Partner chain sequence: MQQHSADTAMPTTVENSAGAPPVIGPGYTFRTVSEKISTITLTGRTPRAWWLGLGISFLLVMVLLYTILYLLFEGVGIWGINVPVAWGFAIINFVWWIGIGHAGTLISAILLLLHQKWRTSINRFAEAMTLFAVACAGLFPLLHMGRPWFFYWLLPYPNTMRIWPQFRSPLVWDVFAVSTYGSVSLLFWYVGLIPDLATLRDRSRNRLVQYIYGFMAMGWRGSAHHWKRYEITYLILAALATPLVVSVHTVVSFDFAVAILPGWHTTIFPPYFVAGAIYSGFAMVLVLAIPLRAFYGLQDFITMRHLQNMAKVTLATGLIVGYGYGLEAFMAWYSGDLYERYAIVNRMFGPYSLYYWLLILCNVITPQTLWFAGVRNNPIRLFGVALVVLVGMWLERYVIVVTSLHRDYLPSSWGNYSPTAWDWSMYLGTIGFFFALLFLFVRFLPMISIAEMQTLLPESKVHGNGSSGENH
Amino acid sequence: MENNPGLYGLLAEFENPKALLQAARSVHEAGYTRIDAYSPFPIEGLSDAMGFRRTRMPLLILIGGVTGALCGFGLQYYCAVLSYPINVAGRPLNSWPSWIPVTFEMTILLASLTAVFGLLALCGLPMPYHPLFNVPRFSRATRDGFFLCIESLDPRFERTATRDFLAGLNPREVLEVPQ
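What would the structure be for this chain alone in the form predicted alone?
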């Protein structure tokens, strides 16, 4: 791996979504892992072509939901049994059926908050600055541009070899992205 000071990566622009999809598949098969693709609309199969198949979001949401359920039930148990026990009509202090609505609501609340903040954290958001904004042609990514970026932090990244590899995928242009 070369030392690439001041270089974020290499950006290749492609003609259409089909070319971008094929290029992403080729880049992934070549062993590059620090890659990302940008297009003005979703392209079916692009995440699979880049090797993005697993996420930790379901596990995070499950943990948030279970934590919410335990907190909701635990709070009611503490209040009704330990802190302020009141015997109403001879019912037991631990009358859990009446606690189901609050427990359910706390489950949903913490699971949804975990989903929102977990997604933001895993995506690295908010990100007011990104090095790709230094490339003038990248503004076309929201209109009619299809881009593939290989970051210089990738273990297989070598400036000239990676540039030659991307050029072999028939892009419109291969650009260096300054840090």
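The structure above corresponds to the form predicted alone; please provide the structure of the form predicted in complex with the partner chain.
So it's only the chain below, everything else dropped.
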């Protein structure tokens, strides 16, 4: 990092998803850890090739759903049993079968809200600025470009050695990403 002032990382562009996947595997095997790949659509096995950890999204969504269920049922129990008990044709105050629809809807609502806002939070979005956006060529990453980036924060990162290593992976081009 100290010897790379103003450099975010090195960006290599590949011809197609297959080439990107192979390159990602090599980069991971070479021991780089601060790496990321960029593609217009999800590529099967890419995150495994780079040794990414499992995502916590499913657990988060489960917690959201359980919270929704408890809140939904709790709300109805509070309203109909505790706060304003009202006798409707002798039905029990805690008439839980009629509370299932609202409990269900609240489960889905909270789980979905957790899913979307959790996704944004874990991805660090919205992020209006990112060093990669300084590379004009990078705009292809959302159309037909397949990129791999080794960040300068990586302990194994060395400007020339890493550049040569990336160049050996048969990319279309290797670019420097300013900070």
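Positions refer to the first chain, counted from 1. In this text, all values refer to a predicted model and were calculated from it rather than measured experimentally.
Original post:
Any idea which of R143, I86, P128, G90 is the hinge when one rigid bit rotates relative to the other between the two forms?
Top reply: Between the two rigid parts, the hinge is at P128.
**OP:** Could you let me know the angle, in degrees, that the smaller of the two rigid parts turns against the larger between the two forms?
**Re:** The answer is a rotation of 15 degrees for the smaller part.
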